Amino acid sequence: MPDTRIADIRVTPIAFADPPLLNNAGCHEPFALRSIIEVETESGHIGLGESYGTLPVLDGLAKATPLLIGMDVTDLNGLWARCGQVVGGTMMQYIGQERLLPRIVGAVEVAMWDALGKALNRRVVDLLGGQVRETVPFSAYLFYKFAGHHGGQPDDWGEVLTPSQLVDEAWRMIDAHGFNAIKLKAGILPPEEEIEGLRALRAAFPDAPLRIDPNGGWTVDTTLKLLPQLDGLIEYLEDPTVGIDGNAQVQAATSIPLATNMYVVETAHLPPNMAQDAFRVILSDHHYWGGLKASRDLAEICRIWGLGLSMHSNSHLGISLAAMAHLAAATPNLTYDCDTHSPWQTDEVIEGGKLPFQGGALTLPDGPGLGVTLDRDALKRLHQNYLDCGIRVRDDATEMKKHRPDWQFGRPKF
């Protein structure tokens, strides 16, 4: 048996190009921040992880990783306990303990699974309980967007602010990747305009499951008024309004399942959600639930309570996507196609380039662990991006004001 004690942990912050995608909180900045985590064992196996690259997570990792040296990569309880020792104090100014601790744990935990898989010559999906699906389905994730970043040239996707432009965006993404389901990021334009976008998508793609995500941008009253137009049009409605209480009012008025990645994002949110029947679909995310095991635990809770399950994503690269795929392939009750930002990203940090979608689905990479290898030249280049870009905490609102100085954040907004 190889020595699977941790000899070293390296965390490299990176920044990669991101388009001017719009959401209720504003506009994506020119660079998205991530961190690449390497866990090296005493036997020389290197496990990879990818997580957030904002200062609170990086500070937490800097404090936690020295405490993990000498720990076995199988010691997930030890990982939670040792990371818990460093979460507190000034770190709480940006994000509360209940949300920061799982982010720090999840960043390292994926790399521990990858290192263990490489040491045992087994895939992560096998270590998580075994593969239950040959391929993992993903959805076309559509965004309204500006033609280019403020002061920059138009990007390859161009402007998307009208129903016809939205349909063109969908055709391009589906032609390239074969996605079946379609998700629209909303909460940006007046709701009636966004529903017109959904209707245009339905006309162009009559059989595609549709979903819309206003990011909590609609009031309860607005959502209730819109429900008749959405009935029969979408497979689920994601975070239409703010909070568990508000969304429970909406769910009580419709048979359309409500989904969330905003208001059930930690274990403390589960009991009130069940008690109020607010959300019937949970969009899990191993980056903020605490890693792969915590996400499998969440899946079992969803199975027991009869909740639907899928996966949320943010701007990410191949290590994150591979981890999502292994987790999804080992989760029997994955009931909806997963989200991914991968088609929007032009950079990559793994050897061989971006993982390919075939028929809208991902086949697990070959090889032990996650099956991906770090491209060290790309890592060096993307780390230099981080050093040069000046972004340290994501701020979509400030970026939006560069395009529209009179814009004001609101949640709910409409």
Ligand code: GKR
Contents of the next structure:
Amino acid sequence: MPDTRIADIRVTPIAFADPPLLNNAGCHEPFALRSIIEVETESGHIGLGESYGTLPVLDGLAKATPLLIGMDVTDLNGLWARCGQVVGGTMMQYIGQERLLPRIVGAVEVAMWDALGKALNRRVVDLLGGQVRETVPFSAYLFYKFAGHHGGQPDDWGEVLTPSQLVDEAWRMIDAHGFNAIKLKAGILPPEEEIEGLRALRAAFPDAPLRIDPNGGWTVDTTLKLLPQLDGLIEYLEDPTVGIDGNAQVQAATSIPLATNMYVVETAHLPPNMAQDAFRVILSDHHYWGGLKASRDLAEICRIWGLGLSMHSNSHLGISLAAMAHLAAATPNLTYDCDTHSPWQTDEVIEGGKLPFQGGALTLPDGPGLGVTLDRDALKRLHQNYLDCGIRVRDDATEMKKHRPDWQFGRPKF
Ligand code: GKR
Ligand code: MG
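Next up, the form predicted in complex with the ligand, please; the one we just looked at was the form predicted alone.
First the chain shown before, then all remaining chains and molecules of the complex.
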């Protein structure tokens, strides 16, 4: 048996090109930040992880990782305990107050699973309980967007602010990747315009399951008024308004399931959610739920309590995508097509380039662990981007004000 004690952990912050995608919090900056985590065992196996690259996470990782040296990569209890000694409290993120500890644990935990898989010559999906689906379906994640970054040239997606531009964006993404379900990021334009966009998508893709996600951008009253137009049009309504209380009022008025990646983001939120019947679908995300094991536990809670399960994403590269796919392939009740930002990314940090979607789904990469290998030249280049770009925390609001100086953040806004 190879020695699976942790000999070293390296964390490399990177920045990769990101288009000017719009959301309720503003506009994506020219670069998105991530961290690449390498856990090296005494036997020389290197496990990979990818997580947030924003400063509080990098600081947390810098504090926690020295305590993990010497621990076995199987020791997930030890991981939580040791990280908990130095990381606690909350961090301000653009979607609100969130806990740092599960983010730090999640970042390292994936690399521990990958290292274990490599040491045992087993895939992560097998270590997580076994593969329950051949391929993992993802959805087409549509965004309104500006033509180019402030002061820059238009990108090749161009401007997307109207229903017909939205349909063109969807065709391009679906032609390239074959996605079935479609998710529209909303909370940006007046809601009637966004629903007109959904209707245009329905006309162009009569069979596609549709979702809309205003990120809490609508008031309860607005959402209640919009419900008749959404009924029969969408498979779920994601975070229409703010908080568990507000969304519970909406859920009480509709049979459309409400989904969330904003207001049920840790186990403490589950009891009030159940008591108030606010959200019926949870979007899991191993990056903030504390890793793959914690996400499997969340799936089990959802199964027991009859909640639906989907998967959330943020701008990410291939190590995250591989981890999401292994997790989804090992989770029987993850029955909705998962979110991914992958089609928006042109950079990659794994060898062989971006993992390909076929028919909208991902086949797990071959090989032990996550089945992906770090492209060290790409890592060097993307780390240099990080050093040069000057971005240290995500700030979509400031970016938006460069385009629209009068723009004001509002949640709810409409
Ligand atoms: O990339 O702008 C974005 C999204 O709004 C993202 O940050 C959200 O976390 O995709 C996410 C969501 O479903 O809310
Ligand atoms: Mg969402």
